[in-house]
Every structure is written in structure tokens, then in C-alpha cells.
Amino acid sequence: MYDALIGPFTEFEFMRRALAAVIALSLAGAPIGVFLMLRRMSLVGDAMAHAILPGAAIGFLLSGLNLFAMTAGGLIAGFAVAILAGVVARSTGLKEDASLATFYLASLALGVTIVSIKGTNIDLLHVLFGNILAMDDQTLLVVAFNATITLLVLVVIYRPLVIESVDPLFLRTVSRAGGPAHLAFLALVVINLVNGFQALGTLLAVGLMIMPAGIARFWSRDLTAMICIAVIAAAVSGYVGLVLSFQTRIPSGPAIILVATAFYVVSVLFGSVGGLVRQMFPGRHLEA
């Protein structure tokens, strides 16, 4: 049991780096995922994950698999798509979700094309699916730095973000903090997608944000508790996924997301808040 669950992390440095990256991604990404779900923006997160690909691909085209070039490119592309989608939605009759879907599909196609022109199939797979086991110290520091920035900004915008998620009209009547908080939140979404891109690739980057939030939804209605449950679910999914990947031939990124999916299925069935089994066999109510 020790050799299977703990041995890989004591014997191999790349496993320790991967676990540290998973913890950093969980601490920062899971709370963002809870707010995305609360604000009914889960699919926006997925769209933005694809939107960062052309910027990262251009960084790859110019500098190869250079961490800072791909990160900067991903940030620029993510912000550009978010701004363009908002401008088109406000200037025309097109809904913002439809505008964003159009831009992210174009971004995904452009990014894949750019990587395919210069790189090999291995490079394309690395960009699309990532490889957390190949993370070096430099990349880990960037992931940890972005996670720290995310937590600090969340502390600052937490109150207006919560109020706007529940009652945006009330927030507009008592404060002007809603707009800046929303923009700061979108920036955090992009930053954490770029963070996840380094470890899980552009196609799975949103996984450790959205899936733990969905798990938490079935275990609590309290926001603070949901955030804590989501962080724990993300970290445990990452740990189990890394162990599964080490012991089998399953790639690390998909293994982590598959473990999170298994936890989500368990939560749907047995969750104390809206789980199917709980609905089928509700507890007895107090009788007078």
C-alpha cells in the first residue's frame, strides 16, 4: 500500500512537482469554478479555455515550448477573445454566449493550425492535453505565483463578487464595485486557465475548475463550505489521478479528470444536497 500510494512521491522528484502543481491549481482554480457555477458561467469557462490556444500556439511558433512565451500568448489571446466577444454582443443583437462560442471555435481552429504547421503530433498533443509529469521548477513557480495572485485578488473582491452573483441589481444600487469585480473575476478566469494549460493542456484546463465545483454543489448549499469541498475534491482528484497515471499507462491529465468524474458521479448519486438516492429515500421529518 505504501509503495502504491506514497512511494512514487518519495522516490521521484517529478511526481512531487506534479503533486505541488495540483495543490496550487486546486487552491486557486476550484474557488473560481464555484463562482463560475454560481454565476451560470460554467460553459464560458470552457470556451475561454479554448480561446487561449492561438496565443499559446503563437508563443510556441516563435519560441518553441518556452514557458513564458506560451503563457504570455495565452493571456493575451484570452483577454482579446473576452473583450471582442463583449464588444460584439453589446454592438449587435447577438447574445454574449453565442458571440463567445464563435470566437472560441475560431481560436481553437487557429491554434491547432499554428501548432500543426511548425510542430509534430507530439507537440500538438502536449499543447492540447498538457503533461503535468513533465513540469519543471520554473513552470511550477509560475503556477504557484498565479495561484497566489488569484487568492489575494479573491480576498479583495470576495464580497462584491458574492453579492453580484446573488443579486446584481442590489449591488448596482448600493455600490459601483460590481463592474470592477466582474472584470477582475474574468481576469482571474483567464489566469487560471493559463495555469491549468501548463499542466493539463488547453482541452482539459477547465477540468479542475468546473468539476470540483459540481461535486461541491451536491454536498452543501453554503458558499464557504462549497469552496472548501471543491478545493479538497480537486486536490484529492489530482493526487489519485497522479497515482493512477503512475501505476497504469493512462496519461496524467486525463487520469486526473477521470477521477474527478468518478467523484462527480458518486456525488450525483449520494450527495446530501439533491443527490438521487437522497431524493428517492428522504429522511423522516420531525412530526408534532
Second form
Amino acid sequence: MYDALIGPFTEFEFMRRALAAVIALSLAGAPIGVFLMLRRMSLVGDAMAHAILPGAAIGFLLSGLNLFAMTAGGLIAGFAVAILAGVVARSTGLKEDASLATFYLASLALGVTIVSIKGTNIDLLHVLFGNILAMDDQTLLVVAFNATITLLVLVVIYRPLVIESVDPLFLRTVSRAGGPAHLAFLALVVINLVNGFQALGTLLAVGLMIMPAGIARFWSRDLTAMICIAVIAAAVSGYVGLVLSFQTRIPSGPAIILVATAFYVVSVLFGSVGGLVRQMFPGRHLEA
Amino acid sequence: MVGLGFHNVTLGYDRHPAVHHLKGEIAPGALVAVIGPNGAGKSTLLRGIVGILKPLAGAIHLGGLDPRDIAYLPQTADIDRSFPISVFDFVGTGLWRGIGLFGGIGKAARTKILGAIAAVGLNGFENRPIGTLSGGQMQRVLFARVLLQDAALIVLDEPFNAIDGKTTADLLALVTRWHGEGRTVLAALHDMEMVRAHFPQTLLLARGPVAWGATAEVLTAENLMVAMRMCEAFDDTAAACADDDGRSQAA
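For comparison with the form predicted alone, please write out the form predicted in complex with the partner chain.
Time for the whole complex; same chain goes first.
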């Protein structure tokens, strides 16, 4: 038991780094995921993940497999798409999802074009699916730094973000914080996607944000509790996924997401808030 | 304190006026009913006052009020009722102006919030998620938030739509109380009996003002007929309006 669950982490440094990374990702990404879900923007996160690709590809073209260059490129591309889409949606009344879809498709097409100019498939695989086991100290520091920034910014924009999610018109009449808070939130989404792609790749990065949020939704009706549950679910998925990946030959990224999926399925079935089993056997109705 | 001034204001959408050339003033502390048929521009006028709709022409002067001194209750509040927030926290957002981004909710604030919830008759609902409330209860919650906003100008857009008699009476008592406290209150309404009984002043709107003044003088059969005949449809081929201050004399 010890050998299976704790052994890998005491024995191998790369497993310790991976665990630290996944916990950092959980702490920052899961709360963002909860807000994405509550604001009905779950798929926006997915779209953003695609939008990051060309930036990362340009970074890769310019300086090879250098994580800083790729991160910077991803951040720039992601911010550009997020902010342009947000500005267009806010100034023209076009729905945010439609606006974003346009920009991310353009971004994705651009990315594929760039990659095809100087394509090496192995490196591209790394970008697409990441490799949390290959993290060096510097990358880990970048991940931790981004997570810290995320939590600090989230503290600042928490209140307007919540009010804007419930009653945007009210916030507009009492404050001008709504717009900036929304843009800051989109920026946090991008930061966390870029953060995640080093570990899980562009395609799965959003998984560690959205899936824990989906899980939390089935266990609580309270925002604070939801965020805590999401963070815990993400961290546990990360840990179990790493162990699974170590013991079997499943790559680490997919292993983490598959574990989260298993938790999600259990939550859908047995969750105390709206779970299927609970719905089928609700018990006798109450007196009042 | 100066009142709310309308300076030949035209409000509308896509250059089409919904409220056309409104001039006049609302004295501080007035309790004004805004009435008129559907499409008369009641909501548009209120949105203009609150500042979420910019005038196509003319101006609305708030008489020294900051836009944030206005409490606004929209007709169809754009509220995500599925969001996990309790009645207490939701009503508490009414304190925004005082506490802003970081201000804590201390003991005094808690007492205030609980007081507002009690004032609208929702004792015991503090921890209920807003998604579990009925329509009338939600309207009470929205009134509680307006109460907390402690605003000098209160703008209510058809606040008693689809609300039963008991709830209407309770909430109307709050409106009367605000009037007694010297706040300016504007309410878009359809119930003529209620307007006659509780609102000293009335603005009868049908795109433009039909009549404006003491309620008894405004609510005549003749005025109401004029308002009823109002043409609602936009004319896509309408020419640019020439009735602006300078040009109207030249024409």
C-alpha cells in the first residue's frame, strides 16, 4: 500500500514536482472553473484553450521548445482573443460566446498554419498533451507563481464577479467595476489555461478547471463550499491520476482527467444536490 | 437640492425615439407615477434616468445626484436565479455603495440587512438560496435591497406586475414610507386605482408627455383616450426629426 500510494513520491523527484504542480493548478484553476460553470462559460474555457495554441506555436517557432517563450506566446494569444472578444461583445451587444467563437476559430486556423510551416510532430504532441512528469524547477516556479497571482486577483474581483454573475444590471447601476472584473476574470482563465498546458497540454488544460466545478455542483448549493469541494476534487484527481500513471502506462495528463471523470460520474449518480439516485429515491415529501 | 430635470430629452433605440421631446422637472421628494399604455416609453424613460440608456438628444439632469445615488428596480430583472447565493447575501449587495470591493460586513451591517429582510416580511428566509423563492418573495427580496441602498432617488419599473394583493399592499407601504422619508420615488404603473389612491403626481406618457401634474388632473378620461390612441410602431422610413431647439424656429 505504502509502496503504491506514497512510495513514488518519496523515491522520485519528478513525481514530487508533478504533485506540487498539480496541487498548485488545483488551487487556482478549480475556483476559476466554478465561476466559468456558474456564468455558463464552461465551453468558453474550452474555446480559449484552443486560442492559446497559435501563440504557443509562435513561441515554439521563434525559440524552440522553450517553455517561457511558449508560455509568453500563449498568454499573448489568449489575452488578445479574450480581450478582443470581450470588447466586441460589450460594445456591440453580440453574445460573448458567438464573439469568442469567431476569434478562437481565427486563432486556431492561424495556429495550425504556423505549425505546418515548421512542423515536428513530437514537439507538437508535447504542446497538445503536455507532460507533467517532465517539469523542471523553473517551470514549477512559473506554475506556482501564476497560481498565486490568480488567487490574489480573484480576491480583488470576487465581490463584483459574484454580483455580476447574479444580477449584472444591478452592478451596472451601482458601480463601474463590472467590466474590469469581467476582463480580469477572462485574463485569469487564460493564465490558468497556459498554466495547465505545461502539465496537461492545451487540449486537456481546461479539464482540471471545469471537471472539479462540475463535481462540486452535485455536492453543494453554497458558493464557498462549491469552491472548496472543487479544489479538493481537483487535487485528489491529480494525486490519484499521478499514482495511476506511475503504476500503469497511461500518460499522466489523460490519467488525471480520467480520474476526475470517474469522480464526476460518481457525483452525477450519487451527488446530494440533484444527483440521479437522489432524484429517483427522494424520500417521502415533507410537511412544509 | 434641485430636482430631476428633463431638458427636451429624446430617448430611444437605433435613432427611433421611444420618448420624444420630454421637458419638465420632478421636485425633490416627489412621489410620481409614470403611466401609459404598453410601448409608451415608461421603461425607456426610467432607463434613461438611471443612466443605462443614453439620450438620443437633449439631456437629463439629476440635480446634483450621482448616478449611484439611484436605486433602480427593473421590470424584468436580469437575475440568474440558479446562482448559489442566499437571500442574506443577495440583499446585502444593496450595501455596495457603503462597503464597495473590500468593506467587511460587520455587526452593524448585519443588523441592517436583517432589518431590511424583516421589513419586507421575509423573516426566516435569510439562508434560503434565491432560486427557491416564489415570484412574490423574490420581489420582496428586491425591495429589501432597494431599502438597503438608502438612495435619494428610487426608480421602480412596474414593481407590482404579477404580484398578489397582500404583497402589493406590503410593498406599497414601503413606497409610502420612502416618500415620507423625503426620497424622490418614480414608479411605472398600470393600476389606475392605486395611482389615484397613493401617488400625488402622475406623468401620463405616450411617446411624448400627454399630461403631467397632480394625479386627479392628469387622470381624466380625455387624457387617457389621447394616450390610448398613441401610435406604437416604428417607421423605418421616418425622416430625421427637425424639432430641435434651434431648428424648430427656423422651420
